[in-house]
Structure formats: structure tokens, C-alpha cells
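Take a look at this one chain, the form predicted alone, written out in C-alpha cells.
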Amino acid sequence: MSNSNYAGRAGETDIKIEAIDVRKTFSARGNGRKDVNNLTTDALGGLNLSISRGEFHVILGPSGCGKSTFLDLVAGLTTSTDGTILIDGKPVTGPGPDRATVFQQYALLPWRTALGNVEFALENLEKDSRKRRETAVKYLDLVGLGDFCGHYPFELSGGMKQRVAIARAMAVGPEVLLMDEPFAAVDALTREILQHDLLRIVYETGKTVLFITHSIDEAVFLADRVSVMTARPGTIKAVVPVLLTRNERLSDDIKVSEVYTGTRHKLWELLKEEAAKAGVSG
């Protein structure tokens, strides 16, 4: 069964991600403490990654793995210490309007609106007021919104808040979409509707996307591939190509079917022992 999800492969010439032999490294500030003050933390160990322009990727971990981290190094909120981070074959030196990342917080201006806080994203691009209100009304009706413009953060569910972050962060036309465990806070349905519209979403615009996240059943259901970590310093363990057409994935039945559970056992094995090492070293 093959996927069709995205335009290349990784080790094809179309990589829009790259990592090489990334590592960071964490010193303990000490707060004047002799016993503390040289400590450190291995965060990555040495990571090397290929993600190709247009794929869904998701990256799988225990805990204190370095996922985030990794995240945040790709979108340019904090450099590795040691190792290189591709975009289209150049050096990650900071943000850039290429990237936008969707946390797991909402992160929405309160005393704005919805319409307001997807505005907000674009005044530093877009000079025209009326053309910055277009877009941004575009994108709340990508998200589904398109009735709530008017409506302030504390009017809306936590679901809504987070199809706001998302319109956000669509708005400024990124190329790489950066999402760490984006659905976390929310309850379980609105967890599965977020996941479907979200893959709606990425199937009509074609953006690249790194997707963080804790859970086994949302990296398969997401995913063209998913990467495990190792326990810290993380590493990539293994890459799985998740084998599911467009359609086979959003159909109703898709959770039972052979290609999701096998999938899912396969990362359920390799993640464990990784789980288990991590719980043994804090």
C-alpha cells in the first residue's frame, strides 16, 4: 500500500529538513552552589534526520528525550551544541518567517479577539490593514472559525483556542509547520476532531510539518513517518513509514484496520524500552 501524502522521500534530493549530528547540551545554572555550578545535561546525543518538503513527520519519545528541544532548534529558538539544522540546504540561524511553531499552550492575547490575534501575526508583514483582515479571516474559515471572528479567547473552548494558534500561525505562509504536542490539553474527542482537521488542513495546503508528541495512536494516525527517540540524549532510533492513502486515513474504520495496528505495535515495541530506560535514569 503506498503513501501518497507527500511529494518526496527522505535520502531523495527534496529534503526540506535536515539535521546532522545534532547535539545540545543543558549547564546547570548552580545559583552559587560549588556542587552544582559544572553540572550538565546531555540533551541530544547526536541526532541526524531527513524530512522531505511536503511530509507529515512525527516525533515519538519517553519523556525528557529531547523532542522539544530538538523542536525549538529547528525553529530557531535556541541553537545546538554542536551539529548543523538544514532548511532547503541552509543553516538554521534563528527564526524566520519560512517556520511557525504551534505550542501545546494557546499562547492568544486575551484583551484581542480571534480575528485580532490572527492579525496580530501578520502586522509585521503586511502593511494594509484590510488585506491583513482578509487573511486572517481566511484562515479562521480554514480552521473552521469563520463564525467566531468577533469572539474573545475566554468565549472560546479550549479546541477552538488551539484552531486559533493554528490560523495564527497558517496566516504568515509559512512553508514548515512546527507543532509540539499541539493537543495535549485537550479532551480526547476534541483531540480526534483537531487530528482530522488538521490533516484537512495540511492535505490543502501541501506545508511540511514536524508534529511532537507523547502519544502512539495520534503519531500513526498523523504521520507519513514517525521517528522514535531514544532515551536521553536522544537519538533516532528507528524511522517507520506509516502506509495509509489520504483516504484510508481519515475513514472511520481506520483504527482497526491491519496497517494502524501493526504499525502501532511496532512503535509500541520500540518505544518501550526506551520508556523504561528513562524511567531507571530520572
Second form
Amino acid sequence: MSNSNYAGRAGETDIKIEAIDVRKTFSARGNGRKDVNNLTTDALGGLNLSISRGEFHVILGPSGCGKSTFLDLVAGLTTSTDGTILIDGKPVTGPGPDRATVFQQYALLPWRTALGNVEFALENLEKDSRKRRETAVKYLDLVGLGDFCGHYPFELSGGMKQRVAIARAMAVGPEVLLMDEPFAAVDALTREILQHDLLRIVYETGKTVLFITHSIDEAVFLADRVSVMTARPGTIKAVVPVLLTRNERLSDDIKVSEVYTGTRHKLWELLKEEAAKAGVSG
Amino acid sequence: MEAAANAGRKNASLNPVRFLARIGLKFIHIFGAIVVFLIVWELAPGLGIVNPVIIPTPSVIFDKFTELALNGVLAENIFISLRRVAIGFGIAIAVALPMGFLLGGWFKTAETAVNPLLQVVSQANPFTLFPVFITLLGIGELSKISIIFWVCQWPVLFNTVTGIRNVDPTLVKMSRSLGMSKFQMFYKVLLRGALPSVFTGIRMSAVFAFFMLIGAEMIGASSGLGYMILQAQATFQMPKMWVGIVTVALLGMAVNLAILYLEKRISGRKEEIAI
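Okay, that's the form predicted alone, but what's the structure of the form predicted together with its partner chain?
Next comes the full complex, this chain leading.
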């Protein structure tokens, strides 16, 4: 699987995640501002998107454009004001073990060891505590933390914490991995290593990934396709395929390749406008 | 870390003198200040710094301590006092802990509504409330236990509410994304996350419990350590009074250590902060 790209071009493959005209409106709390017309904020304004099975899809957008709102909707943590999100053709009604989320702030339980944190995710799915432990160890091995099972979060570096969080997400056996700026809080070097390892794990396991970032480099390096979002109310401005094979990404230094720099430039052009708009309005 | 411990053990078996020296050093490090304090105290009356009639030397107090310990007077008073603390403190925890969990976790609107009232009520100086308690409940055990309960409940209640409020919201979001029910989230994340704060409240309460105990026993009682201290002072039995003072201090310390031990057992390892 790691030799080929994900299953193929749109149209030929089946759709894993589909968002149809998704809108989300928050009732604003004012924050002391006398609002102009009404007391609501449109976070998402009719977002349409299809993601294929096995695709690594990155959503790129300026801050405050509603990226995380969209991810929460796919995760089933909130409900949309209008429109539907389908997974395998069925509407999302709430959280489920077919999806797992990795949060930017790690979200590890400080009173549990790395192993305990991964086991936590399995407590509703697997009754047998011995099997839980086995599964947890297996996934900590997968993310390269086999030797750190007994360590508490405060004993781990930021990158290691995020590895534990990835292991926890993978352990529930999801088909879709939702990642909300997972590497934004770690240093640049660690981030590159984590990105590389994430690709390896995703390619080995064939998960569909929905990944959110505001870093263009991260988007180009990871994504099979990148969706650029508009400033609020967020919609998809353009979907840009990244024409690099999965093998190239893992083996060569693709960051100097023409495809990489070209895609990077294209995304920058698309994003520039929206970033300016977001800067003015928010 | 284990390797280091093993190395230490190996060293010890090779060189018992050095091992003993290290233990001795550790002992001095921890208890040295207390020992120096006791020596100065012991010598102070001889040097004319303090009046030995009012402040007897530690050896005199210790002699009195053994005497009172052996004839049962001390044990009886300790028992009576500890029982008052245990009941008042116990009821306070039994009431304030669930209350705090409910107000902090489930009924946030109710908490906002009653919080100002609770803040005002809890600020009433408990000593000023003594006359009220005695008028309402008499001068028997009930009023003493009630006043201890009254004082102990606040730190537990407020710290529990704060503890639950301060649990990292991303942890709640994370457990929700794993499909946990509200109840599971409550006892696996909120309760557990609030524990350090809850224990802080319990330890504060334990200190207050002893404050109020002695106060109550000095105002209207015919038994207990507070009564013993006051009565010894009134009849000018200074060593006996000092035995009472030292005993109360040691009991407070013992209870605090017991709670710390319990906390360590329940919450496991903690990050040590170095400044």
C-alpha cells in the first residue's frame, strides 16, 4: 500500500466523508462589543467537500476561519446549523469509534501513564483488561514509545505526548483519523519527525485522515489533496491535489522538488487573500 | 533510577560505615533544626533567658508527658478530643464532598445562584457563632461537633467546586470524542481531575478542625485536651499545660501526615516542582 497513492482519482473511488452545504452559526456572547446587526457569528457558510476512502486530506485556512468547527462537526462533538455530514453515506449523529480525534493540546490524563492513557480509550470497547493492555502496548510500539509505557505525561516531551495521543487515537481502530493542528505546539525539528512518522503510520494502516493546519509546508508535505478555506464564514475556496507519490514523500527530500515548491506557491497565492480578509475582519 | 538505587545498595554492602554515615547525614538534614531548637530550649532557663516556671524545659515536659500518658489522663483526653474532631470532620466531608461535586459538575446554574450566599455565610467568623450554637444546641457534645462541622465543610466544598471547574476542558472534549457517557466522564475525568484540589480542601479542614476543637473545649467543656490545657493553666500546672499544647500540635501533624499519605496512595505519582 505504501508504494501507491491512495486508491485513485475522485470519481473512481468511494467517498468516505462528504459534507453537503454545511453551515454553523454561533450565538455570539458580545464580549462587550455593540454588534452591528445581529448577535450571531457565521463560522461556516455552506461548506461542500468530499474525501475519498484512504485519502490524506488537509484543510488549510487562516486562523478563525472555522477549520476546527468543521472538524468538531465531523467528530460529532457539535451539530451543524444546516446541512449534513455523511460518513460512508450515513449522517453523523454523534461521536463514534469509527472516528478518532487528535487534539492540539494533547489531551492526556495527567494522572495516568502513557499506557494508561491509551487504555483509557479502549475502556468502552474492550471488556478484558489484559487485551486492553496488549492493544495499548501494540500501538505505543507503533508510534515508537514502546519503552515509555510507564511514563507519566509530565515525564514526556511535547512530541512524545503527541505520539501517545496518536497511539490512543489509533488504538480504537478508527477508519477516520481527525487531527486538529496536532503539531502546532511542538518545535520545528520534532514537527518534521512527527510528520514523517505520521505518514508512515497512515500509509501502513490505510486510514482516511482529515488534518487541519495553518502551515502551508505541513499541508504540502502531508496531503494527497489540500482544501483551502476562505475567511469566515468558512467555505472551501479550492481543492488542490499534491502530485507527489507516497513513496517520494517518505524517501526523498521532496521539499526542494519542483512539484513541492510549485504547489506551495499555488497554495500561498490562494491563502494570501483570505489571510488578509481574516486580518481585517478579525 | 533503579540502576542508581541498585548501585547505592551495592555500595552499602561493600562499605557499611559509609552507608551509616549517609543515613546519619540524612537524619541531621531532616531533623537537625528540631534537635537544635530543643537543645536551645533546654539550656535557656539555665542561662536565665526564660522563666522555667512559665516555660519549663523539654525534659520536664517530657517527664510530665510520660506521667500523664501512664496514668491514663492523656489518653482519655486525646480520645475525647479526637472523637469530636472525627465526627465533626467526618460529617463535614460526607456533606461537602458530594455537595461540591454536584455544584461544580452538574448544577452549574445552581452553583452560580448560591455561590455568593455561601461565600458570605462561610466568611462569618466561627468564634462569633459560638453563642448561637450554644444557644441553639446547648453546651453538650452536639454544639462542639456542630461547630467543627460548620468550619470544616467550607474548605472542602469550595475546593471541590474549584477542582471540578479547573479540570482541563480538552480532557472532557477528548472523552466525549471517545463516546463516553456523561456519567463515565464524571467519575473517570472530572472526579479524578479534581482530586488534588479536593485533598487541599480536606487538609485545610483538618487544620480548622483542631482550631475549633480547642476553642470549643476552652469555652464550654469539662473534658478534652482544650479543657485540660485551660484547667492546667488555671491551677498553675505549667508542665501539664505544655503537655497539652505539645500533644495538640503532634496530633495535628499526625492527621496532616495521614491525609498526605492517603492522597499519595490515591493519586499516585506527582510532578515535583523545583524552583
